[in-house]
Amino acid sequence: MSVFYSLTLIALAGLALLLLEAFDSKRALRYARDASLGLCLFVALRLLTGNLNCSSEALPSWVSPWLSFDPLAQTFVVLGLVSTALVLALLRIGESYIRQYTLGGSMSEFYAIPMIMAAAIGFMAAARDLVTVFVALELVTVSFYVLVSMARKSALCLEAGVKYLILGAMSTGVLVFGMAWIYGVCGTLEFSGIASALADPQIAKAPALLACGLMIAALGFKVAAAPFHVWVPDVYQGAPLPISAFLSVGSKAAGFVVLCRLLEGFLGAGSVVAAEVRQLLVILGGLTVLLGALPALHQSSVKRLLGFSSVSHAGFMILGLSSVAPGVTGTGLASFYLATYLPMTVLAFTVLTVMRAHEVGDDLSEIRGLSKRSPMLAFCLTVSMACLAGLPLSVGFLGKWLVLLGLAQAGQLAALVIALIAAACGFYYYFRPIVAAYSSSEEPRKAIEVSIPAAVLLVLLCAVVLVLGLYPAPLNGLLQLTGAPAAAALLR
């Protein structure tokens, strides 16, 4: 069986589960919980072990001309199903506050849109024109409007999905715009075209450069890049947690494989606006690391925190993709780093799933004394903000300092005093949750019960993030698939 059928599969039963919560919802709620998360699941581990058909002859000849599962494409659409399987099991444990403020205690929409979104992730790493992306784009990015305002019954939920309509309504009509230069430029929407008319000297270099500019700047709201980022800390905060990490992980993978795809052809070899888009993100990145790390230091929900320092490692990311060190590629860089973000962010907003599930918030304040009430959930608090700070020896210690070797060996040494204040910032605003967890309450609290399904899930991150951060060879084969192979040969 092939990638693409199985997506094709993913999201017809994402559908068929919408279909049938309008005539049984009790029945369509049993059916999600089960199949949403063992298909996403299934789909992931064969792709993994190279169990199912990625080769360009497998696909139908209606879909070869615009898709291609090639490295890139098959790395992106396990991060996409990975976090998504996540997500449904961080839903199953956060159902019970969940219900509450939805209409008729309606669950299965949460269960059913993430597998639609899923399998649009996985679409869009391999399509191979920016109509392709931008049908496949909406799609995720219309799920999470609906997502994030689902729970009708919280004003701050219906605040924070009018906030992202409005923003996101107006990033897309920018970046269909750039895809209109784009188009009037090169002539052509596929990446392949885009690189060749490029790499042209006779191109109208000044439209070229506005295209660039609009489409980078529509995906940086994709990603919550500075200065298109000022809807995070609210829609995080009022979005429910597991939508919160979904936006947190499965969010960035759709924009920056668009990133990706498109800096292929933006900074391909002869392209007459690599060097003013490469110093672009240089600046983006800059920018981005600090208005996300610099606000963090005065914020007391965790949560909102959480959202601040997606922006900053979304930063970091994007200065990975300006590397043009020898061996270090930008794709690469970015590739891996967002593996090693999306299992330790998932990990603390399961510790805060758990913590909402028995009533207790993510203020600094609630989260006093949590090494009394549980010291499961206090213990996993701190492996995550740990490796969120990038503490040596775990696995987001790996992320930013292949990012500063780029940049330094890049010589954007600039770029790189930005990112050592950024990355000393999160030392600092990552550790007030971990003092606080340890410190003692002045008023007794009752304990905290952590459930079977969520203690595995917690035990499976922490061992995840601790391996990875003591072992991580076996993140060697990303950074080698998706073209980095000196930074591959640094992590043995």
Given for the second form:
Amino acid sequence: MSVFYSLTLIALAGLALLLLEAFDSKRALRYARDASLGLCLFVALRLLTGNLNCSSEALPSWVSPWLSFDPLAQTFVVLGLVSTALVLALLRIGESYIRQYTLGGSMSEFYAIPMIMAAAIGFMAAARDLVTVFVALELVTVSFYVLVSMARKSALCLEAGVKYLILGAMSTGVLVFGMAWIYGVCGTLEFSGIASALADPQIAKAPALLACGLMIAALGFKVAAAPFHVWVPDVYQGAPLPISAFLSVGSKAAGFVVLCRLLEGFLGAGSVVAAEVRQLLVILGGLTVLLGALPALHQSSVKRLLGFSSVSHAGFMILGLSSVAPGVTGTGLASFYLATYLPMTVLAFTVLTVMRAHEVGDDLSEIRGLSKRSPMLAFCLTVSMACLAGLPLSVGFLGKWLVLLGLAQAGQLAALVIALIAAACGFYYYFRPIVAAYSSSEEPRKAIEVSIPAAVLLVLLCAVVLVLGLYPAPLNGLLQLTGAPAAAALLR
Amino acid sequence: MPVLLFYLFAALVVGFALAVVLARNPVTSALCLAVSFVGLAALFLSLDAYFIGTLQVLVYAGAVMVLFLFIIMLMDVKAEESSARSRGAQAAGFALAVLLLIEVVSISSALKRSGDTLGQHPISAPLAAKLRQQSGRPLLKGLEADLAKGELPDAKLMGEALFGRHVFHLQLVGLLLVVATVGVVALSRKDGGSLSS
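Alternate state requested, the form predicted together with its partner chain (shown: the form predicted alone):
Next comes the full complex, this chain leading.
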């Protein structure tokens, strides 16, 4: 079976889940939701083991001009599917609390829409031109508008929904404006065409730079890069926890795969704008790590903290994209970072979701004494926070180390210092929840019983994070990833 | 199209677009947007894009604007309070907009121009037919007849592009509309009532 049909099947499964709601059979619905989670994992597993046909011959003729499932696309298809499956699992764990905030206690949209988004992320990862990117990106963004504001009975959630909608619509406008300029400058919307057009020294440089700037600004919104990150803390805090987790991994994966492909064109061999765009990336990345880390220092809500952490990590990925280290491509480094960021941040959100399902909020004062109430949750929180901070021998350390190494080799000393400061700040703000969890609280509180599915998910994520920290070899292949047309041609 | 008419309609589009942003009353804004769309439709017509020009009037100035007005009046949005905005934010926004405007204008004015006018490059139906045959794409029956007659079948061409070449994108947009519809229904229904009851 080809990847394209598998992704289509997942989107259709999402639609089927919506239709099932009409029959009002609670039991069938429950099985169907579990089955859809299984389907996502199954397709991801088949793709990882190379059992899905990724060649362009396997695509139907009406799709083949627009999609090509090269190794970069396959990586992000897997990332999209895995993050969708994890979000569906989180929704199951947090269902009891989310239900209180949705209209009529309805949950069906929460399960159906992420399935459609998984397919859209997959199509976006495989897109060969900006038209496909735009349509798939809008599908993902519009779905997020709905998901963020679904828990409508909470005032914070409504605020998050409105903020995300208005800023998202504006960034879409900037994206289309940028695409228009790209078409005007390059005469094409295909990624390979953009690369070859920009390599032509005759090309008008100023309009090309404006186009690059607009595109990077619009995609910067999607991946939460400063100064387009102001929506992040409020939206992360207001949205239901599983959706915040999806925003921090799904939305980032979607934005970064497009950014990777575009930047391969902008920074490609002989590109007239390469030097300026690289400088812009270093400035943007430096600003993002700093503006993510500094406000995080005095957050008392762990949800907001994870929001700022997501900004800071986006900054590291952008710095990685600008890197020119030998043997490691910028695209590869960003993909590697994202693949390591996914399990650790979802682990943190899982802990918060389990706590929230037991009516424990995400404020530091409520986390106090967590080790007494549930040693397992406290341990998992410690693991995820230590990894997010980038403790040596943890999976988060490798990504940060490679980015810093790349910056040092490229001679970007200012950015290197800023990244080091941000990483050092991380050790302070990520360890505050850990300290809170292991300090004793004044009043005795009742123990938290972790349900079996939640425990399984926690153990699984912990194991992945710990094993990858000690033995990262399975991810090494990602470091050489490239979305260049040459690699795509070899594949064909 | 005479140059004078171009400037007239361009001024209409820009002027009323500015009025959309500057007007305090939402109904005034919506009506100004409608006038701006009509000017845009005229510009499309001047580019020989008759079909898009017609659509612009029918769909945007007609249907979409009526929907806008309907919603504004339904929700009874009052004129904006003038004191609600902070002066600093207003100034910063204005400065940013001016900066972008200067950038776009200076870059566009530096672009190389050929000096030709559209009148020197009339659309040739026989040439279009020949080019399409060379590209190897099969012609729709109606298209062939129209091109032979020397007419530009722009509605048919657009339909062909939409349902032939871009059919994948059309499917994705269909999915997007489903999600949007589901979201609107799910977010706007009354609390407590389930859909089945």
